[in-house]
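In the form predicted on its own, a lone chain appears below as structure tokens.
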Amino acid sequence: MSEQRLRIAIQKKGRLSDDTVKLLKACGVKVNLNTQRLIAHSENMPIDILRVRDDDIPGLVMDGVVDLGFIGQNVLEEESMMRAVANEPTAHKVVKELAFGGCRFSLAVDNDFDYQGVESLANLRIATTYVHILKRFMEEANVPYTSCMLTGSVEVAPRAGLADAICDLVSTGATLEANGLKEVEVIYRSTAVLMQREEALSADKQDLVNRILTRIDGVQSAKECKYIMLHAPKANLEAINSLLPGSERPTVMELAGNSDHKSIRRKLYLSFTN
């Protein structure tokens, strides 16, 4: 890869990967991603895409191997704390919070567990993949516990007798329910972010990053608004305008052959949650 090309790391598979690729394409980055190849080159911009494991992305950015990384806040937070403990570089910049990848990191226990607050977990064994985020929460709560590190299928730990509770990512809660667990405490909320290495980029690279950030703003803003058009009696314009949320006055146009009605056009700004 050329040093003159912007290097971006993304998750090689999964929902976050799919949403990231859609965002890049919506920003005008033309790239053909072959599932068998870990590196792809943009056809219209000096950009190289590296497809890697999600937990490798923070380190690649912090070590300056790549310039940008699309990553979940939960992974970034966990890897940052892990590298700090190992006395490895952690410097980076979060340059954009993204409108996808939303999830929560929660404590869950068996449906029959009498949970009366985090103190109920005192001296119990908790299975998790994110040991550092859990450790910080439990220490702040001043609750002693034993950590059980699992890298997958954390939700089976209570039934398998490996732990008394779990701390894992939750999106809909369906996986917890299927395994006889109930969510009892949200300890961290996460969304996808775009991170950049701390070391300054060349002027050309930074200009390209700024262009991408501007386009991301445009894409995300477009998803948060709808455009409505209607024909209505002239006498009802103010009443209709008061019912439509938005920061701008509507566009009102004459209708050919009908002076009593108007054509109304307006953007509606809506809120969406993951």
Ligand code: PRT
Contents of the next structure:
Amino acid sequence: MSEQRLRIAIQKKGRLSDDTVKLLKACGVKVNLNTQRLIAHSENMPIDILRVRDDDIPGLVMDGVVDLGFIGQNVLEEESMMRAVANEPTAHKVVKELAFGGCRFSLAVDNDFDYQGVESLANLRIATTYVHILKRFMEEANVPYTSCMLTGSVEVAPRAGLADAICDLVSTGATLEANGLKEVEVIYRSTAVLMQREEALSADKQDLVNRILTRIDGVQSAKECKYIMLHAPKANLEAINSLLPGSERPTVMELAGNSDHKSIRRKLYLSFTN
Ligand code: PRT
Ligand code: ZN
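And the form predicted together with the ligand, for comparison with the form predicted on its own?
Full assembly next; the chain just shown is listed first.
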């Protein structure tokens, strides 16, 4: 890989891959990712794309091996805490929050578990992949527990007799439900982010990063903005508007032949986090 080209690490195969590649394409970065190659070179920009497991991305950026990385905040947070304990470099900048990869990191127990609060988990065994994020939460709650580190199939741990509870990523909740578990505590919320190495880049590389960031803003604001339209009783206009997020005023129009109702139109900026 050339020092002059911007190096970006992305997840090779997984939940962040498609959205990351789509975003890069929408930003005008042309690259052929149809091969199995570890490194792909952009055809139209001085960019090399490194395709790796998501767990490797924070370290590659923190060690300065790549300039940018697309990663879930949960993985970044966990790796930062792990490296801090090991006295390894952790410096980096989060340069953009992204509108995909949204999930929550939650404690879950069997449906028939009588959960009264975190104290109900005292001295129990909790299975998780992100042991440091869980540890911070349990220490802050001052609840002793034993952790059981699993890198996959965390949701089957209680049924398999490996743990009494789990702490795992949740998006729709379907996996918990399918395994007879209930979500009892959200301990961390995550989206994908774009991270950059701490050390300054050359002026040319930083210009390119700035151009990409501006394009991401353009792509995300186009996606995040939706119009809603509804017909509602005149008397409820203020109440309805107060329920909608943001401070923008709606466009209110008369409805032909109906003096009690109005047509309301409002632009909404959607949040992508769960
Ligand atoms: O192979 P590699 O190490 O690169 O990938 P991976 O298997 O470690 O990660 P991957 O691809 O599963 O997830 C990558 C990132 O996507 C995570 O680190 C999160 O930031 C984000 N993300 C968003 C999720 C989810 N949503 C999610 N639902 N990651 C995992 N899940 C799993 C969860 O662990 C559980 O098994 O999906 C299941 C729950 O989903 P629901 O919809 O049933 O609730
Ligand atoms: Zn992973």
